[in-house]
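Read the single chain below, which is given as structure tokens and is the form predicted on its own.
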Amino acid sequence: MLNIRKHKVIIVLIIVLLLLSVILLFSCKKEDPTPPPYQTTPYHIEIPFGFPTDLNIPADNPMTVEGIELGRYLFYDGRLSGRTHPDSLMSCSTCHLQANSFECGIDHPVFTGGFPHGITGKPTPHVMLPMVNLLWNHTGYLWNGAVQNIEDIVWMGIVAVHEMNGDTNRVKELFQNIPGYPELFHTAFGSETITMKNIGRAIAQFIRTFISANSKFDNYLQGKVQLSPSELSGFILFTTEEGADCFHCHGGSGNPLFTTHLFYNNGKDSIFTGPFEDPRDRYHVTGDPMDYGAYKATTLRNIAVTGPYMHDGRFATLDEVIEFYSHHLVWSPYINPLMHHINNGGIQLTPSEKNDLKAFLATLHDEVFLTNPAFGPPEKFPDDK
């Protein structure tokens, strides 16, 4: 009976040495903080074959699926013009096409000869970029590298006369109360009330996913296919001082964005009128007299599909680059000391060399970019039915 009694009340004191632990744990340990109130998916980028490490994504716009997904939205749909009518909708994608590795292109639909305009009527002062490969430009974006950040471009786009000509705050309200909207920033930033500051993380996240990797010559350099003997001629010439002298303003194989993303006075004029001059050029950001008509190299990843050529479109075609290139370059005392064959007048390239070079230029093309359904317009908008 007393053993009986005695494990009843070791039994009992176990029991109790068991509840006090757990109320002293529970007691003891911190509040845990409040849940966040949305959990996003962190994007994965691929690396292609070759390519810098380095890559630019501000430390608070970090890439996300949900923030690609918003930006793909607004990046097609017309309202962010921040109107609703049919005649006054203008988006990102107004200009920026695809299929012109989202340029205007010298063959868009509405802007004659590629100079685009906005809904005003107003041409914009230049004549566009090519929105690829972006994630790995560190130098400033535009032709003169005014603006440090795409983030920062959308909603200059959004203002600006010569584009869309909108008001923030009426773009703001619109999508506000568009039904869909709402929950995906929401689901992106954590917050249904739209600012502009989201608009412009969402945007600038889905055209960081523009990369360009997969033409004949990125396949070339992995081994899988072979180039021409004229495409190889092209290629030697692009790469050497006494050939094209293409490779220190536009890069080659040891740099795959085939630019290096600085500014250079190419010899396309001669007289420049310092701060008249056209307020486009390198000059204007930095202040140094050098950077007279100076302007950022181009990349020439799908450069068939991206003309009118230059800042201003003075070329339309290849062709008449690279004949520019060859005998028509202008001396000034503010020409770039890397344009080694300015005493020349150009390069002097011979027919048969400007047809090995552009044959070359052709395999930087990369179809599957310019048609992969990821960069494309979503099937339905948030609202639609």
The other form holds:
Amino acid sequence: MLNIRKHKVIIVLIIVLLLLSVILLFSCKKEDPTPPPYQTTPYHIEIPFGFPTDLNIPADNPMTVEGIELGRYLFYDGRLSGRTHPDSLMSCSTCHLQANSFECGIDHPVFTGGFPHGITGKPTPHVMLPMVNLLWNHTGYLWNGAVQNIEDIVWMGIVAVHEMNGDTNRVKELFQNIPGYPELFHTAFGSETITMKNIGRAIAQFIRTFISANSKFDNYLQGKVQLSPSELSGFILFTTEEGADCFHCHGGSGNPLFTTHLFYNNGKDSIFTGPFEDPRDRYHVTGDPMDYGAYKATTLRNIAVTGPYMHDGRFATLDEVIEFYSHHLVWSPYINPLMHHINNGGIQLTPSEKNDLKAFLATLHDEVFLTNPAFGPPEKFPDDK
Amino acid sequence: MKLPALFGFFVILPVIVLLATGCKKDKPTDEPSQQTLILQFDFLVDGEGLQADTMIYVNEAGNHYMVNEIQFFISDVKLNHSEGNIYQIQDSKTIHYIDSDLPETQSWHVSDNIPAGTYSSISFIFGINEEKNQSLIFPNPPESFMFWPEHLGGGYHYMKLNGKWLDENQQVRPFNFHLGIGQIYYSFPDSISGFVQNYFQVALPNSSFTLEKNQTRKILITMNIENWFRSPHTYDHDVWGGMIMQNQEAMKMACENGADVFTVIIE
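Having seen the form predicted on its own, the form predicted in complex with its partner chain:
Following is the full complex, with the preceding chain placed first.
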């Protein structure tokens, strides 16, 4: 009898142990932080009126809602420099201000006159280019087009001594340990392991959302508003050879990007002066002597807030730029043939014509873009409570 | 008895099948054929390949000049059949852009299945005709960079031929030999009273060819640049200067010179 009882107790014990094991097993599974499945949401791009339909989106970095959200955090997070001390924070947004079409602008509180410098105080070789409508740039980045995609520019910005002067291992390690970021990387790219490649991909996706296409001129093109007589006169000057002839390089109604994204020697210097020794002109990319002193034609969208002007920021105001094109062009054997006013020293605008041209340029100002909260800083970062 | 039966099955039957299919091959078929045309473009000056960016050429007026870049449109390419009918290339677009700096534009693989036959000549429109030359039909570069300002008539440049010449004062000056819609001015340069469609028909001399069934034929179309400045008008850069988009007289002269600018080699 005792034996049977003993057996029964053992059987009950075994059953209880089995049940406990099963319960423990399931409870363990619940505590295991299984990441959510990796499934991204395609980001829809609406092509503005008259804009090109060919977009420069690398095949290995399609735009997704999740990638853009992560990119926005990184773009504005000062820890992208790989440092956490308040004095050492630097992000893309330290220099690229939305209000200035993502340039630092001539009124920047730190970068006096719009001349940025890196975290160590080393000045950048050139002043900044506006960071708008880059979705339609197919000719490389920087003033000479040396870098082929935005993803690489991000990498460059982090490590360059005249920018963040960062260490990629420190950057990766830092973000790997900031609560919230690994999960965001997984959501965007399928892995919580933070890589420089995915940092670049995320920020590039965010930058590609910067579409400026809501200026007065855009509305004029669509017949929604009329330009003032002065603006209209300026538009005609802009698009006529006998006028200011800006359109061949800077676009117009048929090319509303207001740039060709091509490279021109626009008559700033003669071959015999210092600036032609710039190792960052187009010649140093192509090796073609016709590209001496040639730089990318910038977009004129939001031009009023993107000073200083030219690759070296030699002109502080639009008035100075118009004055230069009007009277102070410098001939060299490398002058672009589109600068056919060169032998007269410029386009010879009258004071009234200069005002009209400036009035037209002001119609390219896109306040909706410059204040769009979607392009601004996030309300809080992933580790903020 | 088994052996003849097996022989019949394995030898005679296949022979019958082979003969039957062999007979089928002899029958006339209506199999579709695919004839392909590849139009290639190049640039010559005085019979030699263009050497861009070098001041080595002299035009009919005696101007020393160089060419930096050429961009132009041709459209409505017609193949005139020897029997009188005309085949117009449709492709996905009837307008083709050629750029001296972009090799991919210099070879046009026409997607049409061109009817086989003998063609007596090829012709096309230099530029774009009035009906098709509408603003914003090309949203993408490089074609979009050819837009012709609305104020000057809209649409697109027919051609941009950019270069430099040594002027009468021995100064090197840029010229923009740009062709497109001309303007008639009531009061220059502010008041325009009308526009002139300057596009013109080009009939390629010695352009007869035969296209066999399933043949791919290459046709080389050459722009002989010096002819823009030669005949019937001697075009002098010292007279017309660096820009002519708003000078209908100069554009008219240039377009009349364009009639014999193109030649063809049938490969």
